[in-house]
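First comes one chain, alone, set out as C-alpha cells in the form predicted on its own.
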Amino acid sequence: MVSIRVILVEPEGEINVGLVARVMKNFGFKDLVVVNPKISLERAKKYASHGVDLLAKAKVVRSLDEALEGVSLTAVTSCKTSTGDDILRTSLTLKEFAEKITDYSGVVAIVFGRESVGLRRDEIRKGDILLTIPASPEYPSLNLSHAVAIVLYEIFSKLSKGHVPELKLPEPTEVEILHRKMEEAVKSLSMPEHKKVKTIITLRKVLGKAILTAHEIHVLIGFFRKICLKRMKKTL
C-alpha cells in the first residue's frame, strides 16, 4: 500500500505548520518532514491541536535531497503550470494524481514550497510529477495549510473511500412501493391529466438520480401515503 510523506520546504509561518500537522492527523497521515524551517516548530505546536504528537515527531532536515531519501515517487506542487513548451511546468491535476497512486506500493512524497515564493525551479526539477490544484486564474495561489488539506483529503478519499459507513440500499420491492405511492399521490391532486403524467415522470427521474437509501425510501413512502389520506378525507 502507498505511504504518503508530506515535505514542507522552508516554511515561514508557525500557524501554517501547526495546521498542516493538524490536517495530517485528520486524514491519518503521519510522515512529516520539514526542510530548513524559518520558524520554531515548538511554537507551531499551539496551532496543531491533536496533531501535536505528529509535529513533535516531525523530521527536520537541511536539504530537500535529504527529505527525499527513501522516496520512490515525488510530487512537487505549484500553482504555476504550462500547456506550452515548459516541460518543467507540465502538470497533473490533483484528481489525476490521486487516481494514479491508488494502487501504488512505496513511499510517495508530496513537496510543498514556501508561503512567499513556493518552490524554485531547481526544486521542481527534483519531482517526478508536478501537481496542481485547479483554482481561479484570478488568484490560483493557495495558502500552504489549505493546499495540504485539499491534497490530503483527495488522497484519503481515494485510498480509503473516506471511511464513510456503508448505507443500506432499498430492495426493488421498496422502490416499486415508493413509485406506486408517489403516483397515487400525484393522481389525487387537482390538475389536468397531462400535467399529472409529466409530474410523475419528473418525480421518478429526480428520485432515480438521488440514489435513495432504504431509510429515505421509507420516509418518502410515508410522506406520499399521508398526501393520499389527506386528499381522501377532503373528498368524503
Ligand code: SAH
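Residue numbers count along the first chain shown, from 1. Just so we're on the same page, rigid core means the largest C-alpha set that superposes within 1.5 Å between forms. Keep in mind that what you see is a predicted model, and the values were worked out from it rather than measured. First, how it differs from the form predicted together with S-adenosyl-L-homocysteine (SAH).
- Residue displacement note: Lys25 has its CA displaced by under 2 Å between these two forms (rigid core superposed).
- Relative to the superposed rigid core, Met182 undergoes a CA displacement of at least 2 Å between these two forms.
- Remark: with the core as the superposition reference, the CA shift of Ile227 between these two forms reaches 2 Å or more.
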The other form holds:
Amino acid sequence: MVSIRVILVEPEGEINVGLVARVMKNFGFKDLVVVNPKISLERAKKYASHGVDLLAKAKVVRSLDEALEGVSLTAVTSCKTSTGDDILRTSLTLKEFAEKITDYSGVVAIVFGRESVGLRRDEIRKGDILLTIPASPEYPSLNLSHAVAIVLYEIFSKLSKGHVPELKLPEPTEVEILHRKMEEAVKSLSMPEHKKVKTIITLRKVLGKAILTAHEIHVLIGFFRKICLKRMKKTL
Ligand code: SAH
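The form predicted together with S-adenosyl-L-homocysteine (SAH) is what I need now, so please give it after the form predicted on its own.
Every chain and every other molecule in the complex is listed next, the one we just looked at coming first.
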C-alpha cells in the first residue's frame, strides 16, 4: 500500500495544525512532519481531538529537505497553477493524482504551505508533482486544514475501494541518483544557462507526472549516465 507522509511547512495557526492531526486520524494516516512550526504544537493539541497521539508523535524538523528524507515521490500543493509557460506551476488535479498513486507501494510526501503565503518557488521546485484541488477561480485558496482534509479524503476513498498496488515506487536513493545524473547530462550540453535550468525543471516535472516505477527509473539512470559519459569523452 502507498504510505503517505503529510508535511506542513512553517504552519502559523494552532487550530489548523490541531485539525490536520484530527483529520489524518479520521482517514487513517499517521506520518506527520512539521517543518519549523511558527506555533506551539503542544497548544495545537487541544484542537486535535482524537488525533492528539498523532500530534504528539509528529516529527519536527528544521528544513524541508530533512522532512523529505526517505521519500520516493514528492507532491507539493498550491492553488496557483499555470497552463502556460510557468513550467513550475503545471499541475495534476487531485483526482488524477489519487487515481494514479493508489496503484503504487512506497513512501509519498504531500507538502502543504504556510497559511499566509503558501510555498515558496524554491520549495515548489522540490516537488515531482504539483497538486491542485480545483476550486472557484474567484477564490481558489482553501484553508490549510481543509486542503489537507480534501486531499486525504480523496486518497482514502480510492484506497478503500480496494486498490491493489501493482507498481513499486523507486527507492529514495535511486530517485536522488536520477536527479543528479539528469542534471549532469543537461549541464554537459552546450546551451545557455537559463535554458539548462528550464530543461532540468521540465524533465523533473514531466517525469514526476509519469510517476516512474523502480524499473523505469533504473533504465533512465542508465540512459543519463551514458549521455554524461559520451559528453565527457568528447571534451577530453
Ligand atoms: N495565501 C496563500 C494560501 C495558502 S493556503 C497562497 O496564496 O498561496 C495554505 C496551503 O493550503 C497552501 O500552501 C496549500 O498547501 C494548501 N491549499 C490551499 N488551497 C489549495 C488548493 N486549491 N489546492 C491545493 N492546495 C491548496
